[in-house]
Every structure is written in C-alpha cells, then in structure tokens.
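Presented below, as structure tokens, is a lone chain in the form predicted alone.
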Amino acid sequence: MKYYITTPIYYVNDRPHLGHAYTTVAADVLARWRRSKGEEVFFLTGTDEHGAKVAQAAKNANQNPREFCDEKARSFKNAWQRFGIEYSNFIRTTDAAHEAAVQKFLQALFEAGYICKARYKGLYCQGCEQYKIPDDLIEGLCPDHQTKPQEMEEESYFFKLSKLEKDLEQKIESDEIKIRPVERKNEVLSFIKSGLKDISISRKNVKWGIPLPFDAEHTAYVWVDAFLNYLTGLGWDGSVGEDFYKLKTKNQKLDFWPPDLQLMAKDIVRVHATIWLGLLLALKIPPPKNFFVHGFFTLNDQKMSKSLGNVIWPEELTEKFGADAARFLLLSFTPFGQDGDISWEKMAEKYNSDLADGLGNLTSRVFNLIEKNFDGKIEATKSDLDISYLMKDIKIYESLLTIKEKIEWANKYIDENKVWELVKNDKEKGREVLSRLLGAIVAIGEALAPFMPKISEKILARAKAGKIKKGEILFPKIV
C-alpha cells in the first residue's frame, strides 16, 4: 500500500522557525509510523524560492537571489537533519524540472480558457505575497505581518477560480476532500460560500520568478508556482488530462498521487483549499484526499515575534534537549490541530517529569534490577500498547498520552510491588513482575519508535539483549 504525505514547502526569506519544525516533525512521525506498518511511504518537503519578498531579502543580504536561496535551502535541510527527519524528497521551486513543469501546466491552463488578462487594483501585502480585502485587515494592518498593505494597480493575468466555486464547495462539504479539524472545514466552506473571485496569478514587475509561457513579461504568482511542487516532487512534468495518466503509468513515483495527507498551519489552509484545489480541478487532476490543519504556538501567551525577541528557534531546542526529546516536546504540549502555549520553563519541566523521571527512571530501575538480581537474564512477557487507532486518525498528542499512561502504570507497578524487596524475599515472584515490566518497556520502546527513533532504538537494544544491563542514563535531568 502506498501513502503520500506532504508538508507545505517553506518560504526562504527567513530561517527555519518553530512552526516549520512542528509541521515537519509531525509529518516525519506519521511517515515513520506508516512505514512501520509495512506501507510504502513518500514524504515530501522543501523550499519555496521565488517572488518579490525573496528578491528583496537577497538584496538586503547583499547576495544574488540564487546564492541567497541556496544558502536558505541548506539551512532548512540542516534543521531537518538535526531533528532526525527522513524525507523522501526535498524539492526546491528553483529546480529546473519544477520550473519547466509549471510553465507547461500554465500553458495548458491558458489554452483551457481558465486564464485571462486584466488590470488589478487592490491592497497588496508583500509579507504574505497576497492581495487583501479590507475585511482581512485589523486596524488597516495585515494581522500576520503588522504592516500596512500597499495600494497597487497593475496589469495581471487572472485564474478563473470563480468558475470552480460550486465544485470546490461540493467536494469539501461531502468530505471527498477532507479538511480537519472540522472547524477548519467550516471556516473554508464559509469562505467559499461567500463567493470566490478570480485571482491574480502573475506579476509584471517581479523578475525573480517563473516567466509565463504565453507572456514572458509576466512571472508566475508565487503561490501558483509553489503549489505545483506537490506534483513536481514526484517527478511530474506538467502533463494534464490523458497525458497525466500516461505519465503516471511510466513514472512509479506518480503512483503515490493523489496525496493521502497534506499537513499545514491554519494560516494557509484557505489558499490551499481554493487556489491549489482549483488548479487541480480545472485540469482534471485528482485532488488530495486529506488536509490536516494544525494551530500555532505562543510563548508565555504571546505571539512569537523576532521584533519582540521572544522566539524559540528549532536549533535551540535540539541543542538543549537533544533531537529525540525535542521531537517529543514539540508534539506533546497540545492536541495536534489546536493552538498551544510553550516556554523554556514549561519544556524543562515536561522534559524532567515525562522523560527523566518517567521513561528514563522506568528503564533505569527495571534494567538495574534485572542486571543485579538475575544476571541480566529475563524473558519479557508480551504487553499490549495499541496506538494504531489514534495514529490513523492523526491523533499524535493522544498517542503520546497513551504511551505516557503505560509508563506511569509501570512505575506505579514497581512501587506497589516493592520490586527492590520482592527480588530478595520471593525471587520467582520478583522474576514474574520484572518479566511483565520488561514486556511493558518493549511495548513502550516500539510505540515510541516514530516519535523518538534513537531513544527507541537504545531502549529496545537493551531490553532485547541476551544480557540486560542498566546502561547510560537516557535523559539527564535539566536544572
């Protein structure tokens, strides 16, 4: 069975931030879990590298756009390496094959009558690379960038998104294209039912972009270019209609299409559910099956902001806690799909309670008792710990909670049986209890494999060794 999972590709005008890490770690966990069930998984991530904002950021850094993008793409790859993320492909929108496919697709869209030329006047936020309507603004400012959009008028090509309004509404309402959590589905449907307008898909004065094949004076609007990465990341060449299916029979990677799951933050679900889906429906390419939309982190109940200096960077997390613990902390603070509040203090407290005092203490006590009292030789009793029904439903937080409950049960079981005394007073009973505990540790280690791959490997290597030893401390306490 094939399974295709994507993150959005990340805009390179900035360094990788905590939101990027949250989405990508979650995708990696789901991909690893699916692989562990015997599925053939393709996991795509990458970088979005065109547009006015990137060109300006490169200029500010005294670099040409290509050098700037190369450096930023490396920073994203390095970040994912630090978190132990194993993607199938890392796509860049400046890849020659991607650019060629985008041009081929836009030509087909033009020939199908979905693109027309007009003049556009509106409020443009360069931070979002989007035109805004007054209702999008708070006190005249873009809520995401706290800047006043520029009033712009320019010649532009438009995608006739309005023609697809009813089709989009029907497919989302019926769950043919599933959007979860349900409040995000309702939000998207409300937006679509309010009336979709045709959207500008080109800029005449932005040179750092993909030229339109039918008018080289215009470059493709960055969102249109970026969305097509989900196809080009599989080796798609821009073919549509019957040619798409012919290509699919030749290219095994395209067998993964359509995506089983697209993960994204809540600020970009609207453009995915309208522009992205509209592009696919216009040219009869099967749409994704599921969008799952997660929330934002605040820091001490404040929105993270570089200008306020209250940002936690991904590399700071891995440096302080290590890769596996950082993965655990990112995903265990709040149900996936909801907003969450974090702080260095909360993370240190959770690390100490759940990992050092919880999992680390459990493995240390049990392995030590087995090594000292049974020469490291005990057979594990099979123990159940099923999180499959939760992981299938993308309940990552609840899966970790279920594993935590098993750890708490095992630590309590040690204390209730006073195993340290039992092994001296009733050796056989002590063996039986430790056998159950060892079985629980094996089950915990296996369940943790997608979340904390290196820690899981260490736990299982010790638990399944011919001669069990206490070994090194897994989680040194953080003061």
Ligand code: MSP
Contents of the next structure:
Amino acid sequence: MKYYITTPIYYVNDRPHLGHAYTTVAADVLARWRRSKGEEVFFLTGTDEHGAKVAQAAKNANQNPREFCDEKARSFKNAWQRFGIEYSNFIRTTDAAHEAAVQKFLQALFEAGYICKARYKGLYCQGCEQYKIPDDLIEGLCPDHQTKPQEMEEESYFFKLSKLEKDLEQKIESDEIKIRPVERKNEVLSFIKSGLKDISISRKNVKWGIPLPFDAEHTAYVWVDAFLNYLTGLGWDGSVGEDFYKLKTKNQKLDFWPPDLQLMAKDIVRVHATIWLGLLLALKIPPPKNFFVHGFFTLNDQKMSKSLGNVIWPEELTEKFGADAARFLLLSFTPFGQDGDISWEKMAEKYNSDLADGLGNLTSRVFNLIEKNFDGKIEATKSDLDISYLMKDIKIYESLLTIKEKIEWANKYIDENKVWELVKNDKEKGREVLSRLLGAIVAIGEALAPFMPKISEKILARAKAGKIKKGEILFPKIV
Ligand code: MSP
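Could you please show the structure of the form predicted in complex with the named molecule, as a counterpart to the form predicted alone just displayed?
Once more the chain from above appears, this time first in line as the rest of the complex follows.
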C-alpha cells in the first residue's frame, strides 16, 4: 500500500514559526504511523518562494531573492531536523524542474481553453497574495493580516474556474474529495455554491515568479505556482492527459499520486478547494482523496504575531523540552481540527505532569524494581493498547489521550499493589504484577513511536534488554 501525505509549502518571507511546526509535526506523526503499519509512505513538505511578498522581504534584507530564499529554505530544513521530521522530499518552488513543470502545465491549460486575458480591478492583500471581496474584510482590513488591501487594476490572464463549479461541488459533496472536519467541508461547499468567479492567475508587476510560457511579460500567480508543488514534489514534469499516465509508468514516485492526505490550516482550505482542485479537474488529473484542516494556534489567547512580540519560535521549544517532548506538547493540547491555545506555563505544566511524573516515573519505577529485585530479568505479559482505529481517522490528540490513560493506569497499579512492598513480602505475586507492568510499558513504548521516536526507542531498548536496568532519567523535571 502506498500512502502520500503533504503539508502546505511555507512562505519564506519569514522564519519558521510554531504554526508551521504544528502542521509538519502532525504530518510526520501520521507518516511514521503509516510506515509502522507496513505502508510505503511519501511525505512531502517544502517552501513557497516566489511572489511579491518574498521579493519584498529579500529587498528589506538587502539580499537578492535567490540568496535570500536559499538561506530561508535552509532554516526550514534545520527546523525540521530539530524536530526529527523525516520527510521524503523537500520541494522548493525555485527548483528548476518545478519551474519548468509549471510552465508546461500552464501551456497545456492555455491550449485546453481554460485561460483568457482580461482586465481586473480589485482589492489585493499582499499578505495573503490574494484578491479580497468586501465580504472578506473586517472594518476594511484583512482579518488575517490586519492590513488594508490595496486597490489594484491590472491586465492579466484568467483561469476559467467558473466552468468547474458544478464538478467541484459534486466531488466535494459526495466525499469523492473528502474535506474534514465536516464544518470545513460545509463552509467550502457554501462558498462554491455562492458562485465561483474566474480568477486572475498572472501578474505583470511581479518579477519574482515563473514567466508564463505564452506571454513572458507576465509571471504565474504565486498560488498556482505553489499548488503544483504537490505534483512536482514527486518528480512530475508538467505532463497532462495521456502523457501523465505514460510518465507514471516511467517514474516510480509518481505512482504515489493522488495524495491520500493533504494537511493544511483553515486559512487556506478555500483556495485549495477551489483553485488547486480546479486546476486538476480542468486537465483531468486525479484529485487528492482527503483534505484535513486543522485549527489555529494562539499564544496566551492572542494571535501569534511578531509585531506583538507574541511568538514562540520552534527552536525555543526543542531547546527547552527536547525534540520528542516538543512534538508531544504541540499535539496534546487540542483535538486536531480545532483551534487551541498554548503558553509556556501550560506546556511546562503538561511536560512535568504527563512526561516527567507520568511516563518517566512509570518507566523508572518499574525498571528499578525489576533491576533491584529480579536481577533485571522478567518476562513481559502482553498488553493491549490499540490506537489504530483513532489514527486511521486522524485523531491524533485522542490517540495521545488513550496512551496517557494507559500510563495513568499503570502508575496507579503500582501504587495500589504497593509493588515495592510486594516484591519483599510475596515475590511471586510481585513478579506477576511487574511482568504485567513491563508489558504495559512495551505497549506504551510501541504506541508512542510515531509521536516520540527517540524516547520510544529508548524505552523499548530498556524494556527488552536481556537485563533490565533503571537507566538515566528520560524527562528531567522543568522548574
Ligand atoms: N505558501 C502558502 C501555502 C501554499 S500551499 C500550496 C502559505 N504559507 S504560510 O507560510 O503562510 O503557511 C500556512 C500554513 O502554516 C497553514 O496552513 C498552517 O499549515 C500553518 N500555520 C500558520 N500559522 C498557523 C497557526 N497560528 N496555527 C496553526 N497553523 C498555522 O499559506
């Protein structure tokens, strides 16, 4: 079984932030879990490097855009390394192969009659790199960027998205393309039903972009360029129609197409469900099977924002807690799909209670008792801990809760049986209880593997050693 999972590609105008880490860690957890079930997984992430916003950021940094992008792409890769992310490919939209494929695709779209030239006038938000309609704005400002969109009028090429309205509606409605949580599906559907307009897909005034193959005075709209990463990330060369299938027989990676799961936050589901799906349907490329849309993180109940000084950088999190605990903490505050709030205090508290006092204490107590009283030798009794039915459903948070309950059960089981006395008074009963606890630890260690790969490895190595030892502390308390 093949499984293809993607994250959005992140804009390089800024350094990686916690919101980016959230999606990427979640994708990595899902990818690792699928791999552990024996599936062949392709996990794609990367960076979105063209457009006015990135060009402006490069200018502000006094760098040429290419150098600027190289540096930023590196900082994303470094961040993901710190979190132990194992992606299959890191795609950059400035890769020559990506640029060539985008051109080839746009030429095909043009030839298929899906592109026409027109004048456009509207309100453009540079933060979103999107035109806004008055209904999108709150008191005249873009709600995501708190800035006033600029009046813009330009001659540009349009993608005839309106032609695909019915097709999109039918495929989303019927769950052929499944959008979850269902509220997001409904939101997208009502947007589509309100009528899709053709959209401008080229910019004359943006030089930092991919030139249109049929009119080099224009560059491709950054979102169109960006969406195609999901294809070029597999080594697709822009082929459509029969050539797409021919390429598939030559290129093993393209066999992963279509995506089984595309993750994104709620801010970008609408563009994905309209422009991205529209581009595919127009040229009859099989569309993705699932979108899963997660919520937004706030910090101390405020939007994370650099200007407010209200940010946690990903590296601060891994430095303070270590990679595995940072992964765990990111995912354990909110059901995946809902908005959630975090703070340093809440994270430290959770780290101490769930990891230091919970999991860390459990393993050190059990391993210590086995080492001291049974010369490190005890058979584990098999213990059940099933999270598959949850993980299949992308219930990441609920999976962690289930594991946490097992840890709590085991710690209570030690206390209730007063195992430290039992091993002195009734050695056989003590052995039985400890072997049940050891089994629980093995099950917990295995279930935690996708979430905390290194810690899980440590726990399992200790639990399965010929001679069990207490070993070093897994989670030093944080004060
Ligand atoms: N480049 C586009 C996406 C193109 S995909 C073809 C983009 N980039 S972005 O850098 O702004 O990143 C957006 C993504 O970052 C969101 O969809 C989400 O995955 C993540 N997040 C950004 N801020 C976030 C929070 N505060 N909370 C959770 N995730 C958020 O849009």
